[in-house]
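Just one chain follows, in the form predicted alone, and it is written as structure tokens.
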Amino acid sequence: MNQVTEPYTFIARLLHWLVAALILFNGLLALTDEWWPEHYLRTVIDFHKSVGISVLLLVLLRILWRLTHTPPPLPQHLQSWELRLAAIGHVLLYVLILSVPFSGWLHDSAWKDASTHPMTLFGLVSWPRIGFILHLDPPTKEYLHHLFGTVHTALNYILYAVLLIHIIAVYKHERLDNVSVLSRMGFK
């Protein structure tokens, strides 16, 4: 590499990779839900919800960290259009990473059996449903459950598309520009 860039703080890097791993893992869980035997399905779904809420909490922590810790400067070789795309891409990633678990939480809160099946994070900590949705009339809840499920799925696909673009951009900088942007988020 010709140019090595300054890394993010250890906490920022840890949160980045933890959130990334949990997002990929949770996507895999969602895509394989039909493969699980019926008697495991509720456990898999509850685990999916726990991982999703964990992502939501971790990304909120990551945003707080970023607001209180100045990120390292972007590589000097970037053109102005690349800087704009990087800014847009990062904002979009944060919005999607927040929106996906929140839409899942809305979807779960509108589930017809939500009031009789308490939600717990990893079976350890009680987690509330969104109250105003939980107490709607059954037809409205059924409609919202379907709507929020559709939104949740669509947002996931958009998130994975943006993540793919993010990975392609990293590859471009690493291999074509010969600038180690991956070192900004790597562990030594």
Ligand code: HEM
Second form
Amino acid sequence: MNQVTEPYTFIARLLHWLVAALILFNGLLALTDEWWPEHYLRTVIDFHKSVGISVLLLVLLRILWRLTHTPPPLPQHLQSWELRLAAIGHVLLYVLILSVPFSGWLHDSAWKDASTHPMTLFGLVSWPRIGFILHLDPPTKEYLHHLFGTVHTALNYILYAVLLIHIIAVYKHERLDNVSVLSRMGFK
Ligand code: HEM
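Give me the form predicted together with the ligand now, not the form predicted alone.
Next comes the full complex, this chain leading.
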């Protein structure tokens, strides 16, 4: 039987799984955009932007929650290097889950057709572009659109790599150390 440690608050657990699921879904949606029929593509990309902005707002909420609620302590048996690595990994994950949607928003704000294609969240509420980018001259916007697109893609791949390490670390604690860190984030 695994040792079970104190869980995170319900809100922290909910935000953790919601953000994780939406990020994976949105990444898959964008990476498979070539598989969609031509006439659906604009709708798929608009949906990708709406999910992405929702993630941005949920991550801000999650960070606010994390800053105002002390998480339960990590299991006692962990070595100091493991605690340090876990802390670095978690900060890195927060930076990435914030910068992935933010770079998408920057990329979209520099799109040449942004002013004639206003953004709405799921077709319901209008959402602004980043104003100072929207008003730059066309060649600068073109350059930034390409640059932010490259950054958006690169940050996604870095996020997937860090996420993989995060999952391997959880597996190590569960299977090799026999301590259930997963139960801290679970709903059982
Ligand atoms: C959960 C957050 C997000 C994730 C995981 C994500 C993931 C991705 C991925 C994996 C790609 C494909 C990159 C490539 O194939 O090179 C992409 C493309 C793109 N993303 Fe995001 N993104 C997110 C948020 C956003 C946001 C908030 C916006 C804009 C408001 C946005 C706008 C775009 C655009 C315009 C593209 C290019 C789509 C195309 O033209 O095919 N993304 N995103």
